[in-house]
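In the block that follows, a single chain appears as structure tokens, in the form predicted alone.
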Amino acid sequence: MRQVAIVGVGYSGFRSISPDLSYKELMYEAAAKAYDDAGVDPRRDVESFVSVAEDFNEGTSIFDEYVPDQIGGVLKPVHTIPGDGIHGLIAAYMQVLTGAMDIVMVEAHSKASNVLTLSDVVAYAMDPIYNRPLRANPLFIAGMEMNRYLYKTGTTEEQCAQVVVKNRANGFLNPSAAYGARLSLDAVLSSEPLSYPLKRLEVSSHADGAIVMVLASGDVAQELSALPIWITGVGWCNETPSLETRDWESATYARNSAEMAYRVAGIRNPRLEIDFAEVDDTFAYKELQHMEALGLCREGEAGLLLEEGDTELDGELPLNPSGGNLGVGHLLDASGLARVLEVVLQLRGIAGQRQLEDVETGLAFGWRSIPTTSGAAVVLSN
């Protein structure tokens, strides 16, 4: 297989509200900051363009037709990926790999605070036949699936309190995360109750921003870039999104997302061979879900790593440095590049006062949030 790299990020964001910019000023930003790090002109040098955005959130239908002008696609392939952001990433990773390409962008973007009604967006991607009659709120399906987890690995509520801690204080230290803050596991425990066992402070909010990357063949890769991020194996998997039907325990879209994405980067033991991790904590219980899908500790095992520091940035295995979602914002489906962002800024050796000691590879996992058990995930070497 043809090698392929990530020789430039550019992001713009992110804040909680953006009422300065539109959605195309901010993509514009972010490009502009990628080409130039990468090197490249888009109109001269970028072969094709893909974005990522759900049309429901856009309030427009075939969204790419409004993407080509704030990112220097005019008459250039552009197509638009209705998923997480890193399943975009994927999707320019596979156009280089086919050889047709030899330089791909990739733009994903959130702005949320102009979605009025985004509860009621989300609800509307529940089955209309038999789920969608029931006005599930979004929320209360996070606190049954919670709920759920925790009886069946015996995590306690105050060790997914202790993940906002965490993940907040992890933003406090990033100069780009919208909700950086230090916290005490009494404030989380303690914030109002949403839907039991879920609580605000246990639930990401929303921000503002835009990321662009842009990809490129090996050879290509290193002719632009002094240190280019290697993408060394990928992977998604998108289960039933049905309540009746889908896996409420563990997170069967992780572990399979995660399976396929070792398996082509060649790793046996993700434990010994992942530095460091950036996955979704949409909810914070999710952040520990996901960890131990993605097979990073056992069953049952995360909240206890949590609690004896080994996911802080000092421990043995950091995981969302950048603050995660719940310290940077949850980015509707930009949030998954988020992920990759940090990754590849850790690798770089470029991540300011979070910045980790000697890692070399890293893990990077996006979830499309409920009612979706959808999962994509990449790993990226220095």
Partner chain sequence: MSLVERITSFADAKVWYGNLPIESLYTVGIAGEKFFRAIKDRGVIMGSVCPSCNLTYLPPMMYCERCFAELEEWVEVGTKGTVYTYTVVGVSLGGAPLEQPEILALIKIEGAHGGLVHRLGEVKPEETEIGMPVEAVLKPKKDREGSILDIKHFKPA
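We have the form predicted alone; now please give the form predicted in complex with its partner chain.
Single chain only below; no partners, no other molecules.
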């Protein structure tokens, strides 16, 4: 099979508002940086363009029409995926695998500050017949899932709050994180309950930004980059959309995504073979639930490992060194690509103050947030 590597990354942001730049300019900035990083000319060298966007978040119908110009893709193969950024990355990866393309780019972005009715957009994603008539804030889904997860695993509210303390502190060391902060456990625990047991500070805040990555096939990647970051495994899975029949305890979509990615990457024991991971933490408990589902520890163990410091920057298995969605900001469908971005920066050894030592293999996992059970994973090595 062909080898595929990430040879360039570029990003714009991340910040709570971006009144100076249109979404197109955010994308242009990220793309220009990524092409510069990869040493490619998009008009000459890049053969295909994959963007990730959801019409309702963009405020534009048939949004894919508005994509090509700002990423250098006019008159070239371009398509748009409504999914997580990692779904887009996997699509680009597969295009290179076909052998028809050698250099492909993927883009995802968030202009969340321009969406005036974001919670209505999320509510409109719920089943219109059985769930939407209740007219509840969609956060109720996270509250119900967190409650069941704590009940099933014995994980505590304090452990969930500790995730926020850790990730926002990591964000403090990340110059591109919008919400880096040094918070006390008490501040998190005493923030108001939005949907019991979920508290305000346990919900990641949205941010604006754009991320672009350039992928290349084996030989081409070696020529372009002194340090290509190899995509060694990919996996993705959707569980049922039905709130009533889905698994509320253990994030099956994450387990299936990871099992596929590990199989492709030839990883037998993720606990030993994965050096660090960036995993979705849209809600604080999700980092713990995802850690378990991704096979990085046993069920019910994530909270304990967190308490023991295992997932800190200097721990055995650092989780979300970037700050995650809690520290960096939730970038709508670019969130998964932000997880990949950090894995790339860490594996290249250019993550600055938060750089991890001796890392060779990292995992990125994205989830499409409530009300979905849509996940995607990628394993990367330097």
